[in-house]
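Take a look at this single chain in structure tokens; it is the form predicted on its own.
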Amino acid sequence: MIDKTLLENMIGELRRGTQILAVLSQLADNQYGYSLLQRLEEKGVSIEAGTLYPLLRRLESQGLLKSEWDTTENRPRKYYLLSDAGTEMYDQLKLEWNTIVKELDHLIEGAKTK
């Protein structure tokens, strides 16, 4: 019987590896943190707020995101958008993702035939 805790940990590791790509994929237009969480959730991708906000700050510090504050509402919101470097990085990560998917599909399909 499979250890459910171990399985959950491994699934978590797999998901963490995709979070950057998921976030970058949704920032072609301005999003603030909560709207990004909602957008990802609507598309079936769940990221905890405690994971997303540090990730956004890190991506911004790496020059992959631009941000600006909107203070016109009652609650100021920090909006994020891909920078030019972020767009380039996203395009490269998509290519790499597609390669990884093809490689793993090939391995998994090969394992089924044995």
The other form holds:
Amino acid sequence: MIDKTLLENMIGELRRGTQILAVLSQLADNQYGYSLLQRLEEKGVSIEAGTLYPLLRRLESQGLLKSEWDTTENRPRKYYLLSDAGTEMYDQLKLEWNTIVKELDHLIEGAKTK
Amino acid sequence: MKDLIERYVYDVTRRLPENTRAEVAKELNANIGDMLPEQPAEADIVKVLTTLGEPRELAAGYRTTQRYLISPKWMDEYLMVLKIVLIVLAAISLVFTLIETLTDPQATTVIGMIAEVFGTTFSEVISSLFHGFTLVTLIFVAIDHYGSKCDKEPWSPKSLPELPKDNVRKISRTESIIGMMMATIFGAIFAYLLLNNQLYIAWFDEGTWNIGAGIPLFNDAVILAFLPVYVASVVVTIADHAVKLKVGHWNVATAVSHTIEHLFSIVLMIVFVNTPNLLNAAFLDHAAAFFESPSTTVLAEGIASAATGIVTFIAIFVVIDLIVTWVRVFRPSRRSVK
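Next, give the form predicted in complex with its partner chain, keeping in mind that what was shown is the form predicted on its own.
Then the entire complex follows, led off by the chain already shown.
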């Protein structure tokens, strides 16, 4: 029997590295915090709200996202969108992700056949 | 009801730098509003705020830099230095306060003196520990902060420390430190008692405990002449432990120090018990009467031979101990010490 908490910790750690990629992938068009959260959830990727909102702000301060307040509706919303630098970063990260998937597939398959 | 949201947002933003507070608050309010249904009940608000998590953690997420006093990189060194500094400071302040309060007590009664000694010593030790803790922590915070900013040369394997020599017998640091503290504490106490000639032997006299009937055990003049030598021997003992602590294992240096210390102590002891007129005549008279000894001389001789016997016994042990020590130094064990 493996330690449940340990497993959860490890899964959390594994997933944490992919969060940024997941967020960048959905911001080719305008999203506000909650719509992005729902969109990710619809596709099966759940990021906690308490993690996502600060992450968006951090990515913005790193220049990867642009933001705009929409005050036309009765509740103001902050919309986020990939900046040029963000788009480029996303492309690079995507390449890296594909490499990682290939490498690990290779490792895992290789281990099976032994 | 709305109150909960305001309190939550406040609790998050108050932990953030002032120039970001307004923006984060606005955004957080918008996000919370989005997550709530129209006309939310209090239960809805509680649910949403619970999902967002503890304000402390959320605020940490909004911060761009990690905040800590001492990074894990320095933690080992920090804890090690802290331990050593605290032990040394505790020992030093313990000894000095003890000496100070014992030599110049303000209180006039015995109970008062005991309370004074314990109280002063305790508070002095605690306050010196706090000083040590603060100082070490501040120094490490500075090292961590500025050390990472002014990048030094990249690490190279050549800067690795040497392996400790194999085939050495370690001397436990704890043992040395405890030895040092014991020698200081008991040395100081005993020296104080000698100085004031307050060594009494209690005996049972007419149904009550009589503290030597107020008669000191030793002869005043002899004791005063003896005192400087005794203090010297305590200093030698402390120095010996200091050498052992510094070297950390048995070698010629530690063995020499060990030998000097042991010989000094045992010679001192032999000389002490053989000093003529060591025991106070008044004490002897009183004791002779009490034990119904035929004469004071007989009793004195009895005491002297008993003392000589004990000292001889100790001397034999010292000699054996010294032989074993030197044999160990020159024939180290084959098994390597980790």
